[in-house]
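Just one chain is shown here, as structure tokens, and it is the form predicted together with the named molecule.
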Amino acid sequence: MSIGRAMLACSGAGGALAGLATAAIVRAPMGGLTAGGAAAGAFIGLLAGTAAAAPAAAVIGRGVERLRRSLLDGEGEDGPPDKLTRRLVGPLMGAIGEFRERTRAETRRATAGLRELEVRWRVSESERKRIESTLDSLRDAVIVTDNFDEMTMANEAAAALLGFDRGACERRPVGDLISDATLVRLIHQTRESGSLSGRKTVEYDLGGAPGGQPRSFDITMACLADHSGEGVGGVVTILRDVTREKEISQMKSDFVSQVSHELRTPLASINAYVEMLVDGEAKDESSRTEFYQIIKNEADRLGRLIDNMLNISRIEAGIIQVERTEVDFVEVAREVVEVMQPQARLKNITLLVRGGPSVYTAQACRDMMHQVILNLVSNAVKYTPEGGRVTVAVENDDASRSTLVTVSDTGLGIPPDALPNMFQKFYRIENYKRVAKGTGLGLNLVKHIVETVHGGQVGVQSTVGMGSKFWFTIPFEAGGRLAA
């Protein structure tokens, strides 16, 4: 071991001892030091090791002992030390001893500090996991960025929505992870604002999946305080999907305007006829009777409209009472045909029920099934010209384990472009408005009762001029959103 390397190693060990040892070596004659060459190697090695870890103190202890024995006690291969070596090495040994004590104390402190750090790290790690799992339980997307706009935390919803790999997102610039430049800019601007008070919410449309429709989000951003509590340490960004809410509020306002329009028409007609009666415009008894009849019809229509709307709203809100029993569909169809027979006879329409000898039953609300078949049969009679035929057929559909009811007519039929709209609220075929009065809610109610309440299906097939075939199925076992 050369003196130069020894000095290098000493300076690596650092601190007061290094300076002290170097000064002693520089002043010592070469021979004096070579006498303890083997021991010096151990000393240097131990000095280099002190910076490492806790066992260093013990290593120093052993090294110092060896050095003492070699240099001062003359136990080494070079024999007893001369006077100069003793004079030089004595204080050095004292300093080393002092250093050893200090190192021991330092090591104890460092070990305690290390333990405390480890405990703190474990606590913060479990805290972080708790926060992460809390964030993962949210449907809203949450991302947390630091004051370099680098991602520090993101929940699963955020990774899925913004399309980045959650496992490899930490400490990466948001601009590299999020392709939407506006969102990245919003995060940046929020942090730059430096405001710790309040939060900012913006409504923004984010492009959905490739080829999909953009979705609307309420983006809420707030600055997070740094360690001092005074500066900005990052930004938390929460994205809430409000697409459905917006659709519903649009549907509600559409519904309200449609309803007011539909209610206004019969009301206006009632008003007009009442005014004519008041003004004495109906001169004879037969005109007055005619006006009274029109007023009654319009009032009836208003009543039907309100009943239908209430029923649909109750089903949509899920607050309708459903009493399920084993319903015999042939029996219900016969009852409906009996009710509709007078109207059918007026137009010379043949009205019949077809059902095989077996029993066709399913778990359903009987009153609702009556309403569904009545709506379909009354439409069939309304939109079938004189001399036509309306047939109600009941059969079992074993494949779907449900009862299938079909109402066929030989009437006007439905144009292809109207078919997709048939079950929508207030939809009426323009050209048929002259043929019969209606509310445009009957088929929508049918769909709600069958699909929402009973978990069945409705459909229609038709050719203009050839008649229509409306059908619905009700599962043998109770189903649907409102199943008890």
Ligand code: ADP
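Can you give me the structure for the form predicted on its own, which would complement the form predicted together with the named molecule we have just seen?
Chain only, nothing else included.
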């Protein structure tokens, strides 16, 4: 193998080797340049004209080994090298070998560093995916922005609420993604505050769907630290929908207010008549009997109010005990009519029960069915003028596989705007409050017993001045959310 071929084998080496080779040649006497010196000079030119990186170390090693054998071991075409050649090339070979070893070490360190960076990147990506999965499992909307107010992360709830494409939101200005200017301003102000120790919480109403009501949110914002741990690197914003909580809170307030009013009325009446009895205003036995009867009626009214509230509360909480049996609704209706006859006679109202030859039964709680029919017939008697008629009809509805009970009257009727509210708690028609006393809980209890407990349906049809018809259905087989 010729010296030229040996030098060409090193063509992948870096130009940095030229400095090492030149230093070795310059230190040699000028007159001593023989064939070996010429070979070394040619080798230097090849090395200086290349610009390979660390992966060329293997090529350098192979080329250097071939050149060493050619120049020092006498394997070239020109025969064994003389002493001067050995003296000139020896230092060059040592420098090249030393460089080769350093290159190999740098290559190993670079490879190890690259592997470490790759592992860190994979760990970082795994952590990011875990965080994204955690955020997606939350019902609250969460968005994360950087110190330039650009979106870096958002969960599905945030994308659905604020109306942006989650797949195309990363590293985009939050103002371009969120249409609500107030929310964008809050995020910007939180970042500018530069506070890493506290968080900011505000209550804000976001616009709902077109034509819908705005939704209330508790918005919590906090600054995130940057890599140094001292500056602000972004803002995390959490939006929790509290619309339903506010509605429930308002309903509780209304409930307490209405219950207080309903309780105050009978208690005031009882207290007034007791005071008159204590003061001796009832001089004769008939007056005292009248006072006692009024006190008893108001006490019964108060008891019914409390019982209805407790029953509704138990049903809504799902803790009421239900004992289902095969209930004969015609028989229950006749028992209710018999109970209501004294009140009906006072107003000369006719009470009727209509049922065909079929058997009208269904799986239900008999006591509850008695209470439902009693509430409906009692309301019908209250709001039917003297000489009217109340009819309880029972039949089978084969289409829905249920028993249908209807309570019709010839009373005052219900205005159209009041029909949707008839089964709400404490609802009473304003113009009818002077006609009859009531708590406004009876129909709500009917709805809960029929629909929640027994899985049936309840409804009303009415025309002002023509009377009303309340109806409910109970499936033949046991239904509802509450088990027996």
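Positions refer to the first chain, counted from 1. Note that the coordinates shown come from a computational prediction; the quantities given were computed from them, not determined experimentally. Just so we're on the same page, rigid core means the largest C-alpha set that superposes within 1.5 Å between forms.
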Thr391: with the rigid core matched between the two forms, does its Cα shift 2 Å or more? yes
Verify the C-alpha shift of Arg166 between the two forms: is it 2 Å or more after superposing the core? no
Core-aligned C-alpha movement of Asn308 between the two forms reaching 2 Å: no
